[in-house]
Amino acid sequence: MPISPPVVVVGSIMQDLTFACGEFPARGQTVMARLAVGQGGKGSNQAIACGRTGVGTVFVGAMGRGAYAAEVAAFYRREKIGCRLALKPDQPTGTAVILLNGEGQNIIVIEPGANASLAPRDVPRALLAGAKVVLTQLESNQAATAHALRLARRAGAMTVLNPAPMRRDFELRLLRHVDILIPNESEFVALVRKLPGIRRTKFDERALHAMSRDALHALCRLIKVPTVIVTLGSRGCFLSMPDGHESIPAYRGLKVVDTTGAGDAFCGGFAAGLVRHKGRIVEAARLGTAVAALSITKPGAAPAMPTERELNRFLRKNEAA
């Protein structure tokens, strides 16, 4: 792999503890579940989703104390994806607790751990200098995220922010360094409510889904990021670009096993698509949609990301349909 790969993902890595239960427990209720332990974290998931498409990728993140760091390094070596981990011995590794019901839907609680200590100095300037795409999220330290976006913008890379999870302390000024913003429905609603001079306190996901595409495009333009892509789950995604808007439907007829990491699959696939399709937004979003569709047919987050062979076979099958 070259020193500066086409895609650099700066973000979080977690140890996922997934509890699969038939139904989510009600308040005060205890339910039986099956436990699975695996690798997760939005940044790591997105890096794996991107790297498995065959596009050169390096992940930059932070790990805490314990043997898990060695397991992660070995995993990335097997995946042939670059990995730059800053070790934070005074911090635990980030942990995510995931409840998964029988329909494949999830509830997630995270403890950031070492991810919150990822520092600007942990982001290699030289690595970003030759990248075509730099992808970030909000599960790590925001100062490091902002630093990575600034460096990438100065180097001429295309900067992508997935504002997940949306945080109360998120500052809109971070968007000045972003070329492409990829929120889901709830994150988009939270962003709109933060916009200055707009009374949107009653704006919610129901109102979002009721909007015309022209009205949604006009609202996206107020965010002042060149491209805004709102992922809409089973409704696909909506693209708002400087010269217009487009909707891309989700793939139908797939058996949903686990939706954990589907948004990360889209983001990673989209970043790979920007490289494969030479910066063309719509084609990249179509590839991201395909990667996300395949990811929900398997259990887990990182392990569910499709391989290049699986993805190409899926694309050929659907192009022929």
Ligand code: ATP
The other form holds:
Amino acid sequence: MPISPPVVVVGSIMQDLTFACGEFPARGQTVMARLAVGQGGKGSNQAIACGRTGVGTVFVGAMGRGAYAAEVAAFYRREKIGCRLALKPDQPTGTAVILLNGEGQNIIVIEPGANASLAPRDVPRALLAGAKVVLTQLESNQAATAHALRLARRAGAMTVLNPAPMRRDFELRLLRHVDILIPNESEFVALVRKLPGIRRTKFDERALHAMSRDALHALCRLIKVPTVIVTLGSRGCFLSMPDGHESIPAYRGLKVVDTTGAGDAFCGGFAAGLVRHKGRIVEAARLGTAVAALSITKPGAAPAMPTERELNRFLRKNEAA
Ligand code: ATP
Ligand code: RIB
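Could you present the same protein in the form predicted together with this ligand, rather than the form predicted on its own shown above?
Below is the whole assembly, all chains and molecules, this chain first.
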């Protein structure tokens, strides 16, 4: 692994406790489930999705007390993906409780734990200075995220923010350091409602679906980030770029097992695509779409990310079709 791989992912790592139940419990109801414990956290999932495509990647995050840190470090070594884990011994490692229904949909509750204590000094400057792409989310510490985006932009890297999960304390000024913003539908709605002048309107997901592509593009332009990519689940994604817009459909006919981490797979695959395709946004989003498609056909978050071999086979098969 070179000292500065092309992609640096700064963000969260969690231990995922996934309870697979046929139906989500109603309020006050108890249901039986099967429990699987796996690796998650949006930052780490994205790093693994990117690294498994064969593009050099390093993950920067924070872990708490307990043996899990050593397990994670060994996993990253086996995968040949770099990781810089700051240890926060007075904190628990982040944990996510995920309820998964029979259709592969989820409900997630997280305790960020050590992720919230990731500090700007935990993010190595030299890594950011050598990166082509720096990818961030909102699940760790916002000051560390802002620091990473600011330094990366200054060093000439392409900066990407996946504003997930959207938070009440999200600071719009973070967007000044962002080249490419990748919200899902609910994050996009929340962001638009934070924009000055739009805050009090009734913009919701239904309104988003009813919009023409031109109107959606015009709305994305108000965010004042050069490229906005809205992921739309099984509808694919919408790209709003300085010179126009484009839609990329999702793959059809997949056997959906678990959609947890589909957005992470998209972002990791997209970052890899930016490197593979020399910064070309549309080609990168196509790669993200393929990585996301494969990820939902397997259980879990990080473990479900496709390998380079699986991805290339899938791309060849779909090109031929
Ligand atoms: P999650 O929170 O489950 O990680 P998300 O809400 O952040 O996901 P989505 O917009 O649901 O992200 O999905 C990201 C991408 O994954 C989509 O743009 C699409 O390419 C792919 N995808 C998601 N769901 C499906 C599906 N049912 N069939 C095909 N592709 C899908
Ligand atoms: O995006 C999916 C991830 O969100 C899960 O792996 C879970 O850890 C939560 O952070």
